[in-house]
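This document starts with one chain, in the form predicted on its own, laid out as structure tokens.
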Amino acid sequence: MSNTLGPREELFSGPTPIQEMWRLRAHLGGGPRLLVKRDDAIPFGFGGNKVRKLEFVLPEALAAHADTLVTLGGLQSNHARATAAAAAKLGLRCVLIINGAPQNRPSGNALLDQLLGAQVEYISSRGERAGAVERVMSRLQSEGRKPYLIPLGASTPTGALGFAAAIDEMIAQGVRPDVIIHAGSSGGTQAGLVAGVVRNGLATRIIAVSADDPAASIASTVRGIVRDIPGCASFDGEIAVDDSMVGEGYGLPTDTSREAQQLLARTEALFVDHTYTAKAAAALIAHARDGRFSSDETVLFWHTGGQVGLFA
């Protein structure tokens, strides 16, 4: 399948729901209209934002006649799980380079990686990723295989096209919010959302809530990706990143993420994880309470998934 953004390997069909968050808004005492875009409800491979990116990256792998997908991430990486699922669906092998120690009894995404048949290569830290990628790719090539490397989070200009397309999807659903707030880390989701807004001439502000890195670092990465997306080479607009919710680090819960996790479950029956979406929800709640959104605005929380992390 293809569209104006380029070749696309369809992993799911139809738009993900956009729902009102009436009870959360009431709990917060009013304020802006609150919506949620349910990418946690993507039916393929337990869903999440990585599926959208992979739809645009996979045609490149298939065009290169790859027989093995290689990617990297943390022990409970949503991206690694989605890549393993895509490989299984397409009949490809998958090798995951995972920083962390193997679990005696795999849980969460690590369990799903195993069920999907992925081969896992463990490394001890993020700092070893580059060397491990080179080693694994060389080994696979020496074995006569045709590996295709998907960078961290599929956060490339091609991967970001998945979220440029998602903005088209949102508009087709009749929604043009004033603000979109979402969890961010490797930059591809925000880059795609920004590109989609630019392509459609929207005034929507895109706010990424960092799961780990400083705001300036993420913004720089996002800007570089956006400028490599067709039609956005001259982009010089704002890249808004909120790094106030990181706490003690990646994947570590905070008081505000715990509150957000409980509040979304008890008001909207939405499940968010402490690595990404609970921290993004915490930022949404904090901004609403602090009056940083006006009551006549529409704010959309883009739920990027990650609920498998609740069972890790």
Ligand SMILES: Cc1ncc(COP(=O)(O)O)c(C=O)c1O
Contents of the next structure:
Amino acid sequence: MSNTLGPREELFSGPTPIQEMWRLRAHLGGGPRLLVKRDDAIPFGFGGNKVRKLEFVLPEALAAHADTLVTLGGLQSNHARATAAAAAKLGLRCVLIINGAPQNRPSGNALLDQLLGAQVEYISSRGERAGAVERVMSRLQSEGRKPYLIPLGASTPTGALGFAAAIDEMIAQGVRPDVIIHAGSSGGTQAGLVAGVVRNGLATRIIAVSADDPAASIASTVRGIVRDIPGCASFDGEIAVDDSMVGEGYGLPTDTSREAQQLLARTEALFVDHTYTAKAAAALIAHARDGRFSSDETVLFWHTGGQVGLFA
Ligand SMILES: Cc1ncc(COP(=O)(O)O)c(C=O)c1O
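What does the same protein look like in the form predicted in complex with this ligand, given that the last one was the form predicted on its own?
Now the full complex is given, and it begins with the chain already shown.
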């Protein structure tokens, strides 16, 4: 299937729901209209933002006649799990380069990686990633395989097209929020959302809430990706990244992310993971409480998935 953004290998069809968060809003004492876009409910491989990116990256792999998808991430990487799921669905092999130690009894995403038949190469730290990628790629080539490397988080200009398309999807649902707030890390999600907004001439502000890196570093990555997206070469607008919720670091909950996790579950029956989406939800709640949104605004929390991490 193809659209104006480029070829798409469809892993799911139809828009993800956009729902009102009435009870959360009431709990916060009013304020802006609060919506949630349910990419956690994407009905493929436990969903999440990586599925949208992979839909645009996979045609490149297929065009290169790849027989093996190779990617990397942490032990509980949602991206690694989504890539393993896509490989299974397309009849390709999958090799995951995972920093972390193998578990005796795999849980969460690691369990799903195993069920999906991915081959896992463990490395002990993020610093070993580049060397391991080179080693694995040349080993597979010497075995006569055709590996295709999907970079970290599929955060390439091609992967980001999945989120530019998601803005088209949201507009077709009749929703044009003033603000979109979501979890960010490798930058592809925000880059695609920004590109989608630019391409459609919307005034929507996109705020990424960092799961790990400083705001300036994520913003500069995002800007680079946006400018490589068709129609956005001269983009010079603001890239808003909030790094105030990181706390002690990647994957480590904070008091506010714990509170947000409980509040979303108890008011909206929504589940957010402590690595990404609980920190984004914590920022949404903090901004609403501080009056940083005006009460006539519509704020959309883009739920990027990650719920498998609750079972790690
Ligand atoms: C659940 C979830 N939300 C958000 C993100 C961040 O998205 P991006 O890497 O595109 O910035 C990720 C992955 O890094 C993720 O797994």
